[in-house]
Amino acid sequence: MMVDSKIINIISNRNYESRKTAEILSHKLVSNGYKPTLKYDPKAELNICIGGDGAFLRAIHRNAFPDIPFVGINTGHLGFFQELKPKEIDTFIRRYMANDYNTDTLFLVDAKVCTRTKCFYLTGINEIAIKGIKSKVVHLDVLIDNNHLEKYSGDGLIISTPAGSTAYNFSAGGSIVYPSIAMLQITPLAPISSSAYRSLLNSIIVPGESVISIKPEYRYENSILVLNDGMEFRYDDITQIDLTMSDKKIYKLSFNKESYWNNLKTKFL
């Protein structure tokens, strides 16, 4: 698809601060020769997402994981994906026009959810989690590249991307992983370790080329809830879920080489 070198998509949530920021941004882009649009244009050269991390995730999912790079302006709470502040719009435009930025790659996770009759496909930005419906304990066989790792019992498992390592994974006690490392992480949720059940208590880092397979015990096939970046999916008679690093990627502009470490410090400490 041809890219229009002047079209810029502005993707904003609906709160007052975001709408106000979108209006200011649009005027400033026009005055610098760009053609901003609030209606998503697949021929645009850049996506500017205004809001918090939730708005960033929704923008990617709703627009089918586009190749067009993103940059985020934070009007939310945490804003880990959203590097810029509304007061930095002028600086952003100046540096963008001068090509004074880096382009970071965000790795994604794919899930192939197979039932007795059909397979379904999901792609996650932060994580895909497998849990029990109504907080039921689940019993899952976990395999890596067809090698049996454990029979897990507990609240569920999170399979997170490097970017997602600071999200649900981090809250569940998983490790923080630098975004450029090609890997997936398996993090247990309230694992049971007793004389009856033995589950690993800590997260596991898995190479990006590996396949993580999860098989629920037959009597729990209809007790499984799959969460994709917080969105719930239910399937009847699940037999196996295969998780891999996706061939899809998301590209994000970065204007500060130290922004990741600064983000860690300012957001979490």
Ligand code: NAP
Contents of the next structure:
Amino acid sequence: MMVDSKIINIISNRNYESRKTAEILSHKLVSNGYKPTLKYDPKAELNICIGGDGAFLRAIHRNAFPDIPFVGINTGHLGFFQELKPKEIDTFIRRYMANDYNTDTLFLVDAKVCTRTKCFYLTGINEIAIKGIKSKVVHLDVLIDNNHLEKYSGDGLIISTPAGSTAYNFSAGGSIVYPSIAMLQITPLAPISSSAYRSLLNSIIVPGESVISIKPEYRYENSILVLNDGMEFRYDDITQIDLTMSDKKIYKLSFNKESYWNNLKTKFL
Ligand code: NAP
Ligand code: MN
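Return one more block: the form predicted in complex with the named molecule, after the form predicted alone shown previously.
What follows is the whole complex; the chain from before opens it.
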């Protein structure tokens, strides 16, 4: 659903620099014939998110994973998702009007969390992580396409998307994955490997069409925490969590074919 409505949603953080940037952007959009709005309009042709990666993640969650493409202006700390700097607004508007950009697709992760009574559905942009409440060790059976892989013991598992590979996954020793590769990465958090418990120590990359099933061991099933892009969810009596690459996608404008590698180098080295 891409509409040339001239309406542009501005989704901004509340801090001074973001608000200032939103104001400047809004004026410049108006003078170029656009209708910027701070009140989210589902008929808009573009979402401009001002803030850091956290603001980008929140903008997507709060607006229910819209089909409207996003572009980000970074006023945050890292801003890995945020393509532009506040200084680049003029160039951005010129190139946007000239259709001089690419649209990148972000793959997402879905989780179906089933308890004894009900199933709940979550979608994540960076990752969905399974951990123990109260920092307890968790014991989880991990299956890939119904094949039992391991009984994992440790702090938990991160199921990361390609775009999320540079976030929590990266800090936990997972690999950086180019965002256009359809896959999910399972990365262990402080896995225990002893004669008592044996867990894989490295991450596993599974194809985009696989189903990763996680079954908490019975006595711990009451103590599982699900983290969706850093937000905590608790459910009673989880029996199984199935994780898959989502059918839903997020679209993001980019202005330079080499910008992924350049961004990676400047933001991580
Ligand atoms: P936050 O505490 O500000 O996030 C931690 C850092 O991760 C921030 O510097 C953030 O960038 C950056 N970040 C977020 N998504 C990224 C991505 N895809 N690639 C590279 N860096 C990324 O909280 P938040 O801003 O709400 O972000 C939530 C995310 O934090 C979660 O999805 C999870 O991946 C990450 N996290 C990381 C750790 C860890 O590394 N040990 C622990 C918990 C959560 P900005 O400064 O631009 O916001
Ligand atoms: Mn943040």
